[in-house]
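We begin with a single chain expressed as structure tokens, specifically the form predicted on its own.
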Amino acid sequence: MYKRNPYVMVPGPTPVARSIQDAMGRETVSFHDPRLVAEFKALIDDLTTLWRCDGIAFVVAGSGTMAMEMGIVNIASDEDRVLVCSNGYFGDRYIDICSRRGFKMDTIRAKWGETVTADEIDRRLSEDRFDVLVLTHVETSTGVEFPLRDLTRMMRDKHPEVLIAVDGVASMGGVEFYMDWGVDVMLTCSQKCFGISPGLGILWAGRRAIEKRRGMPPLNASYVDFEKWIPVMKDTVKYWGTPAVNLIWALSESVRIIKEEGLENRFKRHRHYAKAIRGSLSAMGFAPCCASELASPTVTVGLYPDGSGIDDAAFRGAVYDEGAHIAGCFGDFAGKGFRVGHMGNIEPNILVSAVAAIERAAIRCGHKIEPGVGLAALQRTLLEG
């Protein structure tokens, strides 16, 4: 019998819309082809305008981790002090990047499932001098959303001299944010809320970040240097490193979809779908890993009930066999639960199919729930929208 590929419900890659796949499948052309040059320029302009950036948007072939490194090395010199806030696995990755770069660094870590707060950051910045603050908007390992708006207001009032770099890998394009809130660097990658295949790092650098880089000595790196890429982003006929031609076609189509939907509508849709997913998992007896006010619109962690006897690998394998691919957990939550991504260009039928697969797998693994309980909760919330 015909069986379709499982729905990709991990926190990236995310499902790729047909029109984006078609764009990605366009004929590969030279990066000097005037059609690509014009579309690439329009794409950079759209990214800069949509997220209200007073500097430059960068689209560079590479991973989200590459974008993380690019985001910090261009605004922190050897003489600067960097404060890194971590809510989990990927916050710790930024600590590792800064440590390997040899920055003068201090850290604030939250318990898994919780978040560093604006008040904690205020206290630490008031105790000592720091030049750069680094944090994660949505922690992919826990599904916790950092209260970014609260932070930027506090920073403008009390620490306006400190530059802010934000890992928006699991948030940009799905969670409320604009550069004019007061962030200097924000970054993401193509396979999350933009709904494209992996392969692009996307980064926004505000005016202060660009000025900081220009005042710094030469970097001990070239590929991630703003100064190498700024001429290309300003005039896309120019060359530094070979652009990912077909992914640029795809990102251009993704941004067209975003513009058609409208950013504010997109943000509301992500929050609505997240509420529906959380309600369905709760109805099936899976516990949240964080308080509801911290739960992100793009990733949800469901923890297995105490005493359920559910084997993590067996359960996720069963979900895959039933038609959806969900992710395992990291760190403190490893083996104790699973992660569901619900970001990008998904729609209700995908959510219904994914929840149905989770529900069938749970029952097959011996979890005592009534068939349909998770789907009913999901549908009730979806119908509220």
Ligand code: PMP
Given for the second form:
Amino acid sequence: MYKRNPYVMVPGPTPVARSIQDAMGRETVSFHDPRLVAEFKALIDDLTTLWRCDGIAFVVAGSGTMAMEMGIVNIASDEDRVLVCSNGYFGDRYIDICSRRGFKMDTIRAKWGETVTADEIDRRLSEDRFDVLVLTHVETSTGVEFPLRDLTRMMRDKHPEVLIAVDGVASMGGVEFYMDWGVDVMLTCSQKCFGISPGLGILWAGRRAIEKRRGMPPLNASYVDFEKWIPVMKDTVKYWGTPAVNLIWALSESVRIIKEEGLENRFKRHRHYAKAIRGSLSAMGFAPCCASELASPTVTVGLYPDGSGIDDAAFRGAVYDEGAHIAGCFGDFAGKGFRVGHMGNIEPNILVSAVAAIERAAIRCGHKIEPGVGLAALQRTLLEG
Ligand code: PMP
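Would you mind giving the form predicted in complex with this ligand, to go alongside the form predicted on its own above?
Okay, now the whole complex, with that chain kicking things off.
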């Protein structure tokens, strides 16, 4: 029997649209080729304008972790005090990056499945002087969304002098956000909501962040230095590190798709699909790992019901065989559930196939549910849109 490749329903990489694959498959040209230079320039302008950034966007070869490192080292010097919030695996990664850098750092942690709140941050910032606040918009290990709008309002009112850096790896391009909310550095990478293959870090640095970097002593890092990349982003014929030519073609096509859909429509679509996925998992008896008001629009955790006897590895293997690749959980939820990514350029037929695969696999693994129960819930929510 002919079998298509499983749908990539892990929280990154995400399904890559045909036209983006085609863009990646374009002939590799010199980064001085005027066609690439022009497209790169238009891409940087689009990224800056779409997310209402009063500074500059950066597109640099590397993964999301490179973008995290680049994001913090350019706005925090050794003398600065950095407050890092974490409620899961990737927040902990930012703590690790900051502690290796040797910043004077403090942390606020929330349990996995919960979030640090704006009130807690306000309290901590009122007790002590901090220069930079770091947090994760969507914590991919739990699917919890940080209430970023509330936070930026609070920060504007009460701690306007503190710079804010946000890991938006699992949110940018899918979840409501604009730089003029008051964030100084936002970052993501290509394989999440932008729906491209892995390989690009994408950052937005507002005016304050650029000024902060300018006033800092030379960085003890070179590849990730804003000062090295700013001339390239302003004039894309310039060279610092070789741009990932084919991924730039691809990101440019991804941004074209985003403009065609409209950012606001894209944000609504992600929330709608997330609601549909949550409803279908719950109808199949999988429990959420967080309160519904914290559930992110881009990734959802389903915990195995007590006594279901489902073996995690066997179940995810069965889902793969049925045609969808979902991810395991780690940390506090390791072995207790799975993660489904639903971000980027996906549409209802992909969701239907993924839920159908999960449903068949669950039944094959001995989970006592009626065939169609998850699909019916999914379809009901999809029809609301
Ligand atoms: N932050 C978050 C929130 C993530 O989800 C990920 C990747 N899943 C990263 C950072 C790291 O990105 P990368 O694996 O591309 O280095």
